[in-house]
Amino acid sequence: MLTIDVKKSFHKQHDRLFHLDLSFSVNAGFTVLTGPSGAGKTSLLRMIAGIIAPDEGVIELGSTVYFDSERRIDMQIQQRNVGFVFQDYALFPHMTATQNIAFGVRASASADRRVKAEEMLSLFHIEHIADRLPHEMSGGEQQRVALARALSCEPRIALLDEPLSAVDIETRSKLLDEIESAQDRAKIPFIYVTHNEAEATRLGTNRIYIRDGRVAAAEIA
């Protein structure tokens, strides 16, 4: 179970304060975060990953405490074992698909990293782009590489920030199939941010609507 109970204040445009105050618990499976732009969805993902820290509160995954302000716990990013798919994919432009995926593998030996990368290329049906650089890939291919890299470290939780916003409808449908298959294999929580109602309806075992930094509505199985 993922438990979130966090507060944080941000300075936004014109030095305006934005207050994030979120509290919920969800089990493994898909949790879809929806809501208007600027509501705090991406900030929450970044807190779970350890990129930014809450001002106060608790983030726990099972028995593992990622953050606890009272106990002064703030686990380092590399120790959290989180897979993160950024909205812009964030692939390394100078690395091939294989190299990008291998970068996420936790194994120390280069041969082991390559074997795992090749396994992930096969799982996402992108063996044919193994040696291509990101600028030589389509948007759907880049997305598959980003997903493969995020899951190559065998994470305890996967965070997906509007992962399909830049692909066409046909590609989106195929990628949703692969994302669902990836979650079914991994059996871990997938926290999925989207503005697309069709995606939210399809994936939303749990759905949380965030507005102005707070949970405005929730459907939790």
The other form holds:
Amino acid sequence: MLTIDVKKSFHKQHDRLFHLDLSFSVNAGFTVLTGPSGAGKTSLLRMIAGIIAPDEGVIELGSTVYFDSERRIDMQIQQRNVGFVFQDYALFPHMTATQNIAFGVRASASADRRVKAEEMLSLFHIEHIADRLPHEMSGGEQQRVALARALSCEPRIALLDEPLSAVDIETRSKLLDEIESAQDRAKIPFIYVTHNEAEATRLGTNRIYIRDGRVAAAEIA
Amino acid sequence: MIFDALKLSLFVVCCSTAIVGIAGVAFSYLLAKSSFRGKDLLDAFLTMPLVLPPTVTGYYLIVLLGRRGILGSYIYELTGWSFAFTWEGAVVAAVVVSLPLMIKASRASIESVNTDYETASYTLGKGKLETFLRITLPLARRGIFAGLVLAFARALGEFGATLMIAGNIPGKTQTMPLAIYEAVASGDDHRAQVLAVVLTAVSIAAIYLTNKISRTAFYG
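Since the structure above is the form predicted alone, I would like to see how the form predicted together with its partner chain looks, so please show that one next.
Up next: the whole complex, starting with the chain shown before.
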């Protein structure tokens, strides 16, 4: 169970103040966040991950408190154990697919990390690009590596920021299958930001529509 | 005589480039990634030798490190040794004048690394030091190499500050630029010519190398 109740003010362009005020709670499974750009979806993901801090409020995952302004808790980003898939993947450009994935594995021996990375490669059907650098991969392959890397640290929650916006329509449907089966295996909450209505309908067990920094509509199963 | 000066110059410049490499990357990281009070002041202070006449830089080095200097007097009291008229003094002069070039180049390249890569590394549980060493540094390596080459070339040509703090003692503190000056002053045109050609060759090689580094494809 993920519980969100956060407030934050941002200075946007032309010094206009933007207020984010979001509260909802969802269970494991898919939660799709939709809404116009600049509504606060990415900021919310970044708050859950601990990249930015809310001004006030609470973020809890199960019994773990990620953030609580009243109790002055702000767990470090490294300790939160989230799997983050960035919009442009943010694959380390100087590392191969295997190295990218092994980077996230929490094992002290490098042999163990490699074994786990190879396991992830085969789970996502990308063994053939194991030794390729990100710029030698197609968009869909990069996306799979990003997903494998995010899940290789066995996270407690996965945060996906428009993960399919950069791949073509044919690849998109295959990747949606992969993402669904990854969630099925991991059994953790997947928070999925998208602009695409088809993706939202297909994945949205829970759907939250965010506009102007607020929850404008929510369907929670 | 020519070989003495060449050997000393290369030795001093290698020492100074090693120091500048480590200190430059550390300062660049500090200036690029953290915010603290007096950051602009530190930046200005470190950059100053770039615009200050080298003799003035050298004068401040004497005030600071000379036998009766602010720090130098303590060092002299404790050890009976001072930076004045030693090769170590020449290294200090070379470090101070070449550090700003290193910082300019490496700071810019550290700042140009997309912060999403660092954030991704943090979300994967890695701390700041590990992230810097495994992500930021390799991605900024071109600028860091370019900075090292520039610092090397600048240190090799260092004259004014070196003369002030280390003097011009043949075989001890007389680096190539000082040897050229002395050769010309004493009318030894042949020696001046040979030294000048050697320094010119090294400088051209440095420019060629920096251009090559900055043009090489980033990966692969």
